[in-house]
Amino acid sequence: MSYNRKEIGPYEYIEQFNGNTALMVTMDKKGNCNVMALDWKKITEFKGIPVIRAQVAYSRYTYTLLIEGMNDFTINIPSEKTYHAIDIAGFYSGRNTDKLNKAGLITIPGKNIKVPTIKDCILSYECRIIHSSESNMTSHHYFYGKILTAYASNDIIK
């Protein structure tokens, strides 16, 4: 099924990638999914792979699901349909809400790991942690996830 996307390079369309807030999902070891709201992201590169660096306030349930959940997350970036979540992911904790409901986002099994995309984003993002560290900013830390697919809408396709 193709979910009215494609499967894109890791560098392409990232003017949408980084002129937008993102919807970052995580999961505990039971499957329970939890999405956050993140601005601090990058597309870069860590020892030539293509990855992107999310960073993580150490008080945000995220930042618990990815030192004790999933080794992989996935990164989202909201269309108009789905651009409502990112108040209420940036709103609530995950450790009472179950936010992906709340905001009526529906989601999409991940092709290379177990956890999901966001249906109706403009680009989504399926990433394996594989390098975690300090930021320069001591109440966050870094976390560089390899992109293993990623997708774009068809709606921006050119």
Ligand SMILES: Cc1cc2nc3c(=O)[nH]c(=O)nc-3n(C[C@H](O)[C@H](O)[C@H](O)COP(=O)(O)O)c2cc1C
Given for the second form:
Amino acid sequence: MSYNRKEIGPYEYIEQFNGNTALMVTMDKKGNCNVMALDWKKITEFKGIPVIRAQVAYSRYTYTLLIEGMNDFTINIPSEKTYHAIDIAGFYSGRNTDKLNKAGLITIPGKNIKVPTIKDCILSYECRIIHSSESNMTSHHYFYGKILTAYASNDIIK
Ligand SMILES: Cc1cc2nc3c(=O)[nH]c(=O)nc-3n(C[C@H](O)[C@H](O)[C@H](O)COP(=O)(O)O)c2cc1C
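Having seen the form predicted on its own, I'd like the form predicted in complex with the ligand now, please.
Then the entire complex follows, led off by the chain already shown.
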């Protein structure tokens, strides 16, 4: 199935990546997924490898999943259709709420990782964590995810 999107290079459409809040999906070892709103993200390089660097607070359930769950995450930039999910993903915690379900989000199985991407997003990235470190804020931690696959919606492809 095409899901109305195409694979792109990691640096394409970066202005839409930079200018928008993301939905970050993580997964526990049993395969349960969680979604969190993420503003502090950057496409950069780590040892010459294209990565997404996500800045996640220690207090988030997402942090626990990044440390104890799958070693992968996906980053999804919502379209108008999925934009409403930011409020739910950024307000509730996956510790006690199934936010994907609450927001009515539909997932697409990963191509190179088990963590799914989200349908109806303008950009999506499958990432494998290759490094993590303390960040410039003591409350937050950096996770560097190697970009394994990147997709852009046909709606934004010129
Ligand atoms: C617009 C928006 C942007 C956010 N950006 C971040 C971020 O960059 N890093 C972070 O740790 N939390 C960020 N948050 C807060 C988390 O999304 C929020 O605490 C969420 O409930 C955590 O969910 P979790 O406990 O399921 O991981 C943001 C929230 C909103 C509404």
